[in-house]
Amino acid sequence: MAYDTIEFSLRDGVATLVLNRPDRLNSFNEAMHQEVRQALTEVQAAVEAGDCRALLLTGNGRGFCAGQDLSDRAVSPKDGAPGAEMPDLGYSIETYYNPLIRTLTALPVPVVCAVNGVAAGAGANIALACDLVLAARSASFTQAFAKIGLVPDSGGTWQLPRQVGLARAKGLAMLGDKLSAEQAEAWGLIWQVVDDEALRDEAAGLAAHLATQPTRGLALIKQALNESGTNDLDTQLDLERDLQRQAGRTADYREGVAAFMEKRSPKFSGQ
């Protein structure tokens, strides 16, 4: 398929997806939602044909992400029109960013983010709904929603008091600041921080590595541990010892103990 609006590619078991709006820093219109379900439909599919086993996401430009085009009239009343309909945000954020969040926290497979300048708003927040997000020395995420009056939405209000706490959480969402890529990482809100100029080497060597490791150990990593939050430490004891009878069951298992007892580097399968 061709895109308009991102970038997607396939190759050696990652799939690459870059937001292509550069010109309005990646911001989120009807089109790019529509796009980027699309990609991630094929990343599903790929997921499930095993020729998947990671997915890279970032932008194009100097921002990641800056959340909603305002602009955008799906979303929008028309500017200075008297009397003009107020939208239904909620509608937007039913039919767009709750799936894209639900799909990238659920994709069985490690999703990398690269976060390559500002990422606001929802921006910010499907970066933090990725599983290892890396940021350039000059990157920032900003909670910008409280600037016009609004929510902090596409996960945002369930990420940040688990990754930062309550007091840093309401900080950060209700006076809208910009916060460092160093500081985010200080606080544990991302995995690292890069130098500009190595971000997207380091962000697709990662997610290289990745699709060369036990992609459904990791996949049960990750549902376990997105599931911690919720559970009582019974549940949690209890989660992990299904995950774990699946885990031993895996090809990738038995190659990894072979490999252990051969003294050799082991060759995952995936599978």
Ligand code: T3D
Second form
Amino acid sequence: MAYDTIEFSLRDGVATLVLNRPDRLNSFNEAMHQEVRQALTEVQAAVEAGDCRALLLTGNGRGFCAGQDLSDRAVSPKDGAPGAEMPDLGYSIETYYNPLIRTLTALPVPVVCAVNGVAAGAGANIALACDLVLAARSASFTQAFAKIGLVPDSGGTWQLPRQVGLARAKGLAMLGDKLSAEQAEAWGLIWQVVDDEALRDEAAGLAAHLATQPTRGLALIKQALNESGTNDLDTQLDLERDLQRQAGRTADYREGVAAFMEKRSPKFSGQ
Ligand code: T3D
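For comparison with the form predicted alone, produce the structure of the form predicted in complex with the ligand.
In what comes next, the whole complex appears, and the chain from above leads the way.
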């Protein structure tokens, strides 16, 4: 399928989705929402068919994603008068942003995000919903919502306190200041900072590596770590037992043990 607002490819087990509205810092308009959704539907089908074993998400230009395209939200003061129609942002969240975060979180393959520049508003939280986040040294993250009277969405109020603690989460959310990629790495918000010119190759290499690994096992790791956010220890121990049972029945586990015993490199099929 041909896309206008994104670039999408599937090669050697890696799906690559590039946000491509660089003159608007890859902010989301309706068309981009629809195309991202369509591409992720293609990814889901390819994962089920065993043709996709990792997803790479990044952006073109100097921004990763500036969240919602605010030119679609401009409301003149008279529009805010009593009785005037204001946009229903809850509808937008329910229709687009929440399903996107749920899809990325549930996707049973690793999602690598290469944050190539500023990640603002929902753009920041979409990046943080990915599994392994690399960021260019010049990139930054901003919970821009507070600056326009909104609340962090796309899972931001869930991710931030868990990843950086409540004090830093409140500072980031209430001030909306830019957090540098290096500070984000130091605070444990992202996996790694990479030099700008190396980012795309580094992220593509990481996704390519993950696509050769035990895909089922990685999906179970993702599930266990995601569920740990809300489980108590007993529930998590039970979950580990159940997931290990599943992992122990995969062809890749058999291959991993055989390769270890035979002192050779494993060749994982993803099954
Ligand atoms: O509405 C709903 O559906 C509810 C859901 C909301 C989710 C959200 O994401 S709400 C938050 C929306 N995003 C923002 O508030 C961020 C707005 N942008 C900025 O604060 C700044 O642009 C940045 C901090 C991201 C980057 O700053 P800077 O100085 O590097 O770049 P810039 O000059 O501000 O932006 C470059 C261009 O991109 C500029 O256009 P121009 O002047 O060159 O024609 C700017 O207007 C445009 N741009 C940046 N962000 C957006 C945008 N255009 C539309 N929407 C944007 N979000």
